[in-house]
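Here's a solo chain for you in structure tokens, the form predicted alone.
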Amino acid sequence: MAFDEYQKREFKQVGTRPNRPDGVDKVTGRAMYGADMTLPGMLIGRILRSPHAHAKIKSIDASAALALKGVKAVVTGDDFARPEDDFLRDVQENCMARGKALYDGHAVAAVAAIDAATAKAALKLIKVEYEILPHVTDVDAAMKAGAPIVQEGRTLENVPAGMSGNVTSHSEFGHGDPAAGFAKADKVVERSFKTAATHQGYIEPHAAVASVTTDGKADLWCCTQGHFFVRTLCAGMMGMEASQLRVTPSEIGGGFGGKTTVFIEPVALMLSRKAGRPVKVVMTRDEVFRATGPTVSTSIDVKIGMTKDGRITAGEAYLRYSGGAFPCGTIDMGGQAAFAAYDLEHVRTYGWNVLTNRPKEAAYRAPGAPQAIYAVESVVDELCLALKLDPLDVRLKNAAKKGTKSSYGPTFPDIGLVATLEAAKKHPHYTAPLAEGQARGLSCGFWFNFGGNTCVSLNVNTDGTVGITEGNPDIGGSRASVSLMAAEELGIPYEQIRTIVADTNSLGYNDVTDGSRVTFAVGLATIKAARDAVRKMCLRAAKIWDIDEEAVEWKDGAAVPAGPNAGRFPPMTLAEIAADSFATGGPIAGHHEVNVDGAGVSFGVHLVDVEVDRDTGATKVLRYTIFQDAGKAVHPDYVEGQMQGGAVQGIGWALNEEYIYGRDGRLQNAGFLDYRIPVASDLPPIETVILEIPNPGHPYGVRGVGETPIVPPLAAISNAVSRAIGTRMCELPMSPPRILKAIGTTA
């Protein structure tokens, strides 16, 4: 059925708000998370980590640890074969150092013992001889001539000559001639910005249980956003065939992009192989902060020109991103996202990835976009103030729309940016009065959204219920959304469908739960799998009625004759067809696999009111409203939750959260006491306004929604704070000391 046909009908189940299928298990403690898994004879693994930001590992002596009663295995980097693939080698050396420790917290050895106390004691017996090397943790300092080199020989050919050896890659996007555009402007503003690295702040630490048998087969249970990718990485590091490693995902206590790779999983597998017994490894909170991936830290220059009537004549940005001690590609996404909200004739972004002695960066919802858009939207706001223009009207005047050649290349199809801006302008929040000391900020946000490899199986049970097997861990309500789309397609109640997430041996390959891809891609595959099952059920009905298959159609959960000429037969429901399936050809199932395109980009607009205490520098968020295009909100509760969650994380990023390194290169705030994420008392009610501009790339018009909400908060809050204090804030987070410094007072 064509996309436009779906828009002519009313959905019966998609768009409703049924109970979440995992809710009871999670609130009663029945849900199985990574650390809940146990196996007979299981050992406990612990990891020894470098206390130095940068050091050569001269020797590791584990003999005393191995002699300790109860210790069954010790693993170092030398136990892993060195992969030829650069990406896989980087992942492996991040999991276990080889030759050099590249950051504070870098794993250098691991033990497996009969209990946690023995494992902890064994770590203290491992003797590591280090040669401490100079370190660098700031992105600008790392780019300077003479800076300590984190890894030699990692610079790609596209990096301009003469740059520091820490600069690994360079990218450039845009079109037109910015210099010509700036010449047409009545006002040009150029600013420099810095953002600190922030952590995803998931409540559940990383956990893995590995069991490697004597015949080389292995099982791995872990908390992950993508167990098929975990299998690919771990099998490569272990020198195994993928078929010999089965990975089963647990429930996940938060990920937000931070659980899209591996940190402890290959270590647990290697310990199990050497010990000959199952091994569990669970990170402490200190380890999570010191040794898993935060966001990039950034240094950004932005220059924008504008006419006095609000037309942007040119935009230019220079982005310097540090992805930690290993190269990363996040700079490319930042460069592409920076000006994506605007229809510009002259635009250019330049990006550099820079190595520093920090943990290897991992995704955090729309990786790279919040920082770049924060800088751009801040300068747009400053121009609006200087030219005395309404910031929303300026964005409407310059907004990207269908047919716009994007700043990063492609021409946009149907997109919802103008609709979200118009909704924001009409909303009472935009014109609500503000008291003295209060101010309002606005920002647009953008994310690409992805599709990718997806495989779904749908089984019709003989009692008329349906089981769906998909391969993406549920981190945002996908089991409910998938069940709703299947119910819509099959014409049966949502309650008669159960969706489960399969292990890697039970289904074809599925890409990671990231990129806002799952409701879009798995939903599309589910619809196609349901149609496959419907076709087969129509065939069974045709067989029972002894008519041609083409003479049967599916309507309201039943097979019916396609017209009067097909014969007069009463509708045959799904339950009736299923009950008779063994007599008409056997079990009934639908299946679909696809590498799907057409995810469609996503835009949102955030409005925020703040109040700044000029005596303490503290910022209070008073009101927050989000406008976002969801394409089609399959389960509105989950869509609203994604929007609110992104805003909350953005509030923390803007006001409180940052990785703080000492002069010794060690992380100073590796715990929630000193790394402060927002709590309920920090937050106002967050209102959500869902718009539905259908995505033509999906049968139901679905767009991904999970990542866009974290993009606008940084700029929206910064714009509000800057207006409240009368000074442009150019560094995140806007902690009280920084605000006091900006307004010229001290605490």
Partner chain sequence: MVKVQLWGSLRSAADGRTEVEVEAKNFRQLLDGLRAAHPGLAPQIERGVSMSLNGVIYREAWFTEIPPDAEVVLMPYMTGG
Contents of the next structure:
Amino acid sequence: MAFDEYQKREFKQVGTRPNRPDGVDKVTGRAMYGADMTLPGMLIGRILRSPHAHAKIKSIDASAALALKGVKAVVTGDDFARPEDDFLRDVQENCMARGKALYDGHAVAAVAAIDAATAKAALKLIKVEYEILPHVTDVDAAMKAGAPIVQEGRTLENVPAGMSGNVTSHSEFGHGDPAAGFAKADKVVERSFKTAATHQGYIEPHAAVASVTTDGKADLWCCTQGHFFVRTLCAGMMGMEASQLRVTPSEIGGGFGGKTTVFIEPVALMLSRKAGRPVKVVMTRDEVFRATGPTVSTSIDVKIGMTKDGRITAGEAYLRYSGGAFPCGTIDMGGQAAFAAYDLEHVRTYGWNVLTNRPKEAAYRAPGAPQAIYAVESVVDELCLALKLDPLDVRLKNAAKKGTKSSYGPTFPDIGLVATLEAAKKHPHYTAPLAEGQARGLSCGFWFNFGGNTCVSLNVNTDGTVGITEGNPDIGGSRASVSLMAAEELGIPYEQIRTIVADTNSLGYNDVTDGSRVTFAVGLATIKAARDAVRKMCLRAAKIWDIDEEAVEWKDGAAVPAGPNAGRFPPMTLAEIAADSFATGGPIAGHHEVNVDGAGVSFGVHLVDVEVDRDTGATKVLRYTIFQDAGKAVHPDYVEGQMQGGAVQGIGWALNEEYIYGRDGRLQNAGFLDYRIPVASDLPPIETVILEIPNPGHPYGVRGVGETPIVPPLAAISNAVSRAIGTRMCELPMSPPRILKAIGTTA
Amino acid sequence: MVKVQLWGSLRSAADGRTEVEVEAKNFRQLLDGLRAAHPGLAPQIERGVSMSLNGVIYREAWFTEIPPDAEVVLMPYMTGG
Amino acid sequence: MKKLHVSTTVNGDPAEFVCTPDESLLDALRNRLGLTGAKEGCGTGDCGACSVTVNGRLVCSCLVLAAEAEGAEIATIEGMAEQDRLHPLQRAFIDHAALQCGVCTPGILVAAKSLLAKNPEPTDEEVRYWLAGNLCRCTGYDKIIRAVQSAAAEMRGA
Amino acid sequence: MRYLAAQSVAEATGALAAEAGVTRILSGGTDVLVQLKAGMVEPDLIVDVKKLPGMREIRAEAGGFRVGAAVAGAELGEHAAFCAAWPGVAEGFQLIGSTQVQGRATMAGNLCNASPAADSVPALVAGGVVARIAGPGGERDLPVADIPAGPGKTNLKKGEFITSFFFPARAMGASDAYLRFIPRTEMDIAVSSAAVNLTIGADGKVSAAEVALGAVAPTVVRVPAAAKAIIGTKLDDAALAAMAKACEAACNPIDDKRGTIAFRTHTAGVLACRAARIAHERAGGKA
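For comparison with the form predicted alone, provide the form predicted together with its partner chain.
Then the entire complex follows, led off by the chain already shown.
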């Protein structure tokens, strides 16, 4: 049994907006984030990074660093055993280079010293002899014959012969015969797009404190989206057994996908093992940009045909993604997501992943989808303009719905796209007047959503309160949602429940907090754990009343006789059952362990008004409205928060955020000054409209909501800007110089 | 027999087809059947595949029963942010 | 590097520490005094997560030398609540769900308090510009602006 | 590294002159601390000049103002009389960084960091503001325009630092304005910028003007030809077009991560015209 069917019900607590349990700690500065942890005798670790985009490491001489007073250990790639597993080896080599530095910022050595100043001084004493190799950072250039090869021998069997050695994988999705579809179109538009790599931009840099002892045990505290995965990766690299490595997640200062892997954690562990003392490693912001996981950079061609009345006859996309210096599978997600919003007879996507001398991509909210959907939604908008059709009507006419064979294969069950489009159409924003120089854009967005491995324990305390232990770091208010669902199921007040995120020894394996899975999957496991506890409490009541277990049911937080034949007993509350638990068989707990499937896809539609200054190319976002299907909004405040936050990240991506590499292959803007994430004054209020089309795969109908909202802003804003200036923009970000160039003001 | 839809780039590993039939009552048997009938699919199955069964995506779940006439679509194993 | 001895006042209480001459006030607060409420998001004054006030003036503590704290009055997030009574801004941030991960929250609260001391009735635009140096990546700022305005109204007695 | 909180000008200049190694002045520290953090500079001596007498004062002098070199942006912004007389200087200064940075940043630091994109400098140059410099040999005055020597370089000698700026008395009908282009609304370094300082005569026409551009050359540049284009006019379209052209001609920018040559050149002209209109309106001019 993998998932529970949705059953319509009246909610008493789910859907309300109580205060989050971690709120006071976070507004008083008490919450402990990655860098806030300190241990007795702790050393400070720092990492030496390659200044070259691509270079052979001929030698590393750390003798002078080791001779410096206060330096306790130096680690290089040679300290790690070479993992046999390709994936693990890539993660390890990304944490610490071996033989070759593959990008500017690639770690080549690390030191642990008594304080930060000594560690910094020691880095300067490490002599690395490099042989600089030709590099390539652009995805299209890397595909050309004769391009420098980033890593040899990484091409999968599915790549057609004759392509550049940098192409690591190929995928094709879709159905029908696009050529036949294009033949039926009144208008066919074909466009090429480029999108820059962007960074998740979490405000908290990566931080880890490791303590390895001589008996082979280790403790690791770090900010991560998935400490069980951290344990798997680190144990693999350190040659440790999982049971001996306990990983405890700190509060996490943002992740958005970027903290779903490891960068410094194995380095901290190895330094601690060699130094025999606890070691803390905290990245600087410069290191975060140069050496963690930005998104793929892309180059995309899209071709779509449409009839005069707005029916799409065929769609085709060629997607070239680069996930940096190591193979990455994000291209598959892009290829599957590109046309997901449309009901198409003929659709095909072709994708290639390409190696470049850039840091290894990590996930970022709906990885791979924003870029592909941006290109598709831009071409749909251009067709609407050319055929003088209303862009919302066209999307409604072609919208995927229940029974549609999706562009990636499966036939959709109940989905909320048509409902979100209709909500957008009747919203006053859609018909609000626009002034001269202003324009409106819109785009659909989509994400698959995941379930995954999940364990939840629920302990009933003798005073009638409940403690919940779950294993997914809370990146957006999930402890509040989990408590709410438990409160709903148990029938006790939300305030009587405390949910914590526990370490790797306290629960079975939990997948990473990713794929918008937590409210869905942890919620489902929580509901099941609560039901498990309820069953046990009913059994205790049955024993006390001396009636059959089946004759007891749970209602409004109390055991009650199931019917008149069961006997006449007053309800026995959770608190009453808990109070007697020692005498009735011992403490009461519920738990549930499952690999959850049945996550429902989520669609959203964004509307945006912009104004472009034709003399400077500056774009001002005037009004923004989000419509999204949440299945069931457990805690609407945090659903809105996900929608608003995702949209604003997308706005940054559309307008200003980009990895800029110089000719020397070095990252030019490794800081918040020149990697420009939106600031408060850049933005209007972000209005949200939550729709609730229940997910049949969850007992409360919940769908993940975290990722979909980053998808539509790219095209919504590009469509608005293109309409405002009368020229189609085909590259992200639409920085002011690019807009002026497109207008023709500057050559 | 279960009809399994493959994604396009698996065509070359499945005798040029994107729909194949295997005898299977559950996801595990389906994977075993695919591997046996089309050894070229083995590398991708090793890397990871998900299965969509009547529109619901399963990332692992060997023992998920596949009813007769079910729509079965093979998908790459999904990872995300 | 020879260390310096610094006598200062933090959240109204006397505080002393030794520091290196090139150490930032942020590092001294976090590592010498154990006040980890101020966060280092960038170390270059671009994110505002380390906001504190020095002699009543809002600053990034990463851009102040610890040695400059000599004789100064420092206020940090740890001093914002009065014993067990949260400041209206702190309550408003919880009530309006104006935080998600919360790592930028201490800096934003310190900055917002400083704004309301200077301008008890700011427009939304004034709040947005005042807080432009406080990056938040989770919320899109919408709920933050609402929370600041709600606290401002409460503090005006409205 | 040593840190010295100097108690007198003589102590500061003496320590700076005596130090054989690398020295840095700490006034607001918003550039110096960033450079320290990045390891771009490893000073042997940092001299904190904030506590020197007069360094944080704004006082009337000879009908104008003398502004201490360590006056922070937020402090200057709170001085109503100064802001009324020199709105362009005040707005340029206050555009630097965030509210937090404004609590610390100083014009002297902004000037001596010697970035061509320094936001406070174009209006100081256009305003003919004079810096007072203390040094081992005593005091000297130098126009702000003569202080930057190139990116990251100034014409100050060893042991010298700025102690104050003198803003001359304002004529009737004089005002100024500063505009910069940045991709966001705050927190960026100017991609291009322009300051215009002008006076409107009794005939309603511009009688005197100075134009200075930022981020379009190795230093902030004065553009006399642009000033000439609007002198004797009421800022009609033709005058502004001629001004924009003169500005573009004075540009010698670079392509970098923040902007292209073409973009900087074009927007410098656009901003100069817009700043001129604002200064004109502030000075009481009517189009």
